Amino acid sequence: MRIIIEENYEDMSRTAASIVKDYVSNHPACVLGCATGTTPIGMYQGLVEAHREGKLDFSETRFFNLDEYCGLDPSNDQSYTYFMKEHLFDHINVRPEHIHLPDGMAGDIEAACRRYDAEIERSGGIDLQVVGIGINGHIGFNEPGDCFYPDTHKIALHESTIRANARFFSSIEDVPTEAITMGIRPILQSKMLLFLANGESKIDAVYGALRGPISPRLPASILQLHPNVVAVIDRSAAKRL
């Protein structure tokens, strides 16, 4: 595992964008796994800027998102479909058929999860997977529990996750309590994994993920088993490392 500690969020985002830019430039038809939340926004801004400057072509790149809320229409401004369009997809030359997100509005969620895994497999798996980390150590919406779930699945969100996400909604009662998340298997099977974290609220989670014992109680700790991880962390999140 390669760990890069940057001084602040801006430097972290710049470094992360540079890593993704280099990968896509060298592998234009790659499969890129995307994360949401505030952490990767700066990275996406860097990718959009590179595209606008004519330095990055996404016409052959395929995208798979880690997760989506259950019960939020894609047009809802808090859905992750909306998030990805706002911060990346609407500003680059991605083909609509190359965009894949879990279907949180599916009538049969289990069938939708199976379809999502099958689509990942048909695409040859994830080449570069971007992940952030929650304050409770989750990756995607793989929440702390008694075991690691290998496949895409519906998950009940932990109270800590709901509280953390309440800042994006009018009230905590509006935060969805369930989500669909990519499982651990396709994340670990990715050819390269880019781990991002910033802020003092992530100090313990980052330490547990990168230096603690591997346990489903801190799902991100399983990333220690991946053979090709680059962790880009700002100094405030890296204080225990």
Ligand code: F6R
Contents of the next structure:
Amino acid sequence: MRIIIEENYEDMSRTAASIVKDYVSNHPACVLGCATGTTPIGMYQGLVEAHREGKLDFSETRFFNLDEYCGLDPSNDQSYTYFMKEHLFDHINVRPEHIHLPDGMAGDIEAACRRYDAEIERSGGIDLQVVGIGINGHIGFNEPGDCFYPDTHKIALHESTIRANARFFSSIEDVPTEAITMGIRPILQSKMLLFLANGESKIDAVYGALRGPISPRLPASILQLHPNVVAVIDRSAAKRL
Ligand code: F6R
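I've shown you the form predicted alone. Could you give me the structure of the form predicted in complex with the ligand?
The next block holds the full complex; its first chain is the one shown before.
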């Protein structure tokens, strides 16, 4: 694992964007695994800028997101589909058929999960996976629990996740309680994994992920088994490393 500690959020974002830029430039038809949340917003801004300057072409790149809330229509401004359009897809030359997110509105969620895994497999798997980390150590919405789930699945969001994500909604009651998340297998099988974290609230989660015992109690700790991780962390989140 390569760990890069940056001074602040802006530097973390710049470094992350340049890693993704290099990857996409060298592998234009790659499969990019995307995260949402506040952590990667600056990185996406860097990618949009590079595209606007004519330095980055996404016409062949395929995208798979880690997760989506259940029961939020894609037009809802808190859905992850909306987030991705707002921060990346509406500003780059991605082909609509190359955009994939779990279908949180599906009538048959189990079938939607199986379809998502089949689509990932048909695409040849994830090449570069970007992940953030929850304060409770989740990756995607693989929440702390008794075991790791390999496949895409529906999950009841942990109380701490609902509390953490309430900042995006008008009240905590509006936060969806369930989501669909990619499982651990495609994340671990990605060719390269870019792990991002910033801010003091992530200190313990980052320490547990990178230095703690590998345990489903802190799902991101499984990333220690990935052979090609680049972790870009700002100084405040890296304090215990
Ligand atoms: C979202 C996702 C989550 C977030 C995590 C951190 O797609 O995969 O695991 O990365 O909740 O969220 P932020 O960046 O908002 O602190």
